[in-house]
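Presented as structure tokens, the chain that follows is alone, the form predicted on its own.
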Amino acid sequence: MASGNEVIVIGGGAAGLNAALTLAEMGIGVCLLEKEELLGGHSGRYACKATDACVSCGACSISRMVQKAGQEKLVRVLTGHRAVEAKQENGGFAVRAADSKGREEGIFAKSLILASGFSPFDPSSLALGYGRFANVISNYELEIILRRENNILRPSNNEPAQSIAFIQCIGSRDAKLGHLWCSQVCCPSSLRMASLGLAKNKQQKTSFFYIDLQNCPKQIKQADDKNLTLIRAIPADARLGEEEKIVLAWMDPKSGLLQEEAFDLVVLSVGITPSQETRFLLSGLTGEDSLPKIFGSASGSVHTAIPGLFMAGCARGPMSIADSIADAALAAWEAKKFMESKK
């Protein structure tokens, strides 16, 4: 089993990423597990947002995270490797990483930090028509997009979509699913996003549908009320229309009464629900899954009930990625304690 690593931090997204880079400032060596060939997460897939001035979105930041720990000496970092067991062992912990071909390798340091991110939430099961209209894609997609185009475009015909709605807290405050929390960051985003495509194109008409506004002042502001319209409703559907348009039906929270609209593109929010690979790794470590009953909880902290395991970022909750960037240089700071505290 391999040693020399103090810390063994699983998840190369922005909070392992800042966790690793951060312990290496302090002298730490670390052993950085990323599940995915490359570093960076779901974040680093995401668009800059910026239009005449930066925005603030974070998205810029992984990459520079990414660069950084590919040349710190004292980060070592192996991609392309799920952790498959995680336990107690000798005062430490002892992890065991398997490769895409299966061939396993055996980790072992001082403290443990869980950095593994989140997963989306599946809207395949809603009334939405999430995988069945080429026009109805989530916010995850539409990053893509961005980051591709650096514009907002139809997939059904790679066109500008002129008139876009956002659908807000799917799979997430959703009582029926067991989904209580917010999700923090898909108001500010999406937002974020409709600004960016009105930069490019000046005859977008994009309609905002919400049950609370989260975290958003500055970007509400900063919107263009002739060209977004803000709407305190979930549409319950959405059907097929001509030329592929979604044609979505709520009940207007004014009037009572039901409307209808077709709209070019349906970007839907997709909540951040606890990550497999959390609940997993957590699960063999404490015996329980109690992953569930922490995570969104707002005392929650990167200290867990067995000493020198932590953990960080969306792991957790629901963070921005300027939260989970400071949520993992205290979890750094933490295991230095810890390690310093056994000496």
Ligand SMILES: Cc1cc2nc3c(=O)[nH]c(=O)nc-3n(C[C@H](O)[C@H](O)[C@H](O)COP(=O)(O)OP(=O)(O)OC[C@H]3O[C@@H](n4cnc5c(N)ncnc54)[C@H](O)[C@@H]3O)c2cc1C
Given for the second form:
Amino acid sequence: MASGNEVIVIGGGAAGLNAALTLAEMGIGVCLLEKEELLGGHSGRYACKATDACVSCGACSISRMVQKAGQEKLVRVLTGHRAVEAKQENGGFAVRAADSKGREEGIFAKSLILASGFSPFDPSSLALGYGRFANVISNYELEIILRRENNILRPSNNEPAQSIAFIQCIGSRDAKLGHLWCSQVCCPSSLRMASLGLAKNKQQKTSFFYIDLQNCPKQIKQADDKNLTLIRAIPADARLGEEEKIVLAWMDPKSGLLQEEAFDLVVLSVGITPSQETRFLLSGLTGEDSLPKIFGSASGSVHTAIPGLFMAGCARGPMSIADSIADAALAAWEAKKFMESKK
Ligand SMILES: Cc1cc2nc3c(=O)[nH]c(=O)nc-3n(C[C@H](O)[C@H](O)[C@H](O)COP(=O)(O)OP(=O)(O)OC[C@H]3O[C@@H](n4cnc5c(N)ncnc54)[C@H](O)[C@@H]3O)c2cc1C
Ligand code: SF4
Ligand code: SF4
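Switch from the form predicted on its own to the form predicted together with the ligand and print that structure.
Every component of the complex follows; first up is the chain already shown.
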């Protein structure tokens, strides 16, 4: 079993990267485990949403951290290695990591930071056409389209979408699903994407269906309100119209009447949900399935019930890139304090 690292960080996204870099800056050796071949996590795939100026989406902070982690001598980066088991052992933590060929490596350290992130909500079970109609996509998929194409294109024909509907709070703030939390990032992130689309295509019309707008006063001001309509209603279902348009129906909040409109593209703003992997790893460490209780709770912290085990970023609840980075710095400091207390 390899040792020599003082801390193991599981997950190489915004949180894991900054936890590892902060520890290295403090002179502490780290093993950073990432199951994918590339570091960066979910936000490593996001587009720059700058229009005529930066809109502070945070995406470019990831590439800077990935580059730094590759150069940092105190950070041993193991990409393509999934943590398949983590347990307490000999006063520290033992993690079993497997590569894509099933070859395993055991790693031991004094402290462990779980930064294994979140899962985007899967909207396939909703009646909004996701997985059935090509032109119904998630906000996560739109990030990837924007990064690749630098424009909002319809998947059915790769033509720029002229009419777009964003539907917010998909999989969040939903008592039926037991997801009572607000995912924090989907209002600002979708409005940034809408603003970028409007800046690129002056003909584009965007309807933004929402329950409540969180964390986004700046983006609302930046949006071209002539072409952006905010509608306080959530369409209940979607059907396929002519030319693969998506017809949405909703109750108009002002008139109380049923409205219908066909859109070139519908973007479902899926929320941040607990990752099954984080849940599994945490259960193995604590002996109980505690993530559902922690996730999205306002009272959460980087500490866990186990001394020396910390959690950071979206592994413990929805937060932005900037908040995940700050959370991870705190977890790194707490890991340092914990190790000093053991000397
Ligand atoms: C559609 C969408 C758009 C968003 N847009 C923005 C935005 O514009 N601005 C913003 O600030 N925030 C945005 N966010 C939030 C942002 O994605 C998160 O704040 C950020 O990704 C959190 O980073 P993280 O490291 O905690 O988790 P993640 O990004 O999920 O990273 C976790 C990492 O852990 C790895 N991992 C998981 N399990 C294991 C394991 N067993 N072994 C090894 N590695 C493992 C994963 O592969 C991943 O690389 C958005 C979120 C969504 C869903
Ligand atoms: S913060 Fe976002 S909008 Fe600003 S430059 Fe970086 S990637 Fe672009
Ligand atoms: S950030 Fe907006 S879209 Fe996301 S859950 Fe909160 S209110 Fe809903």
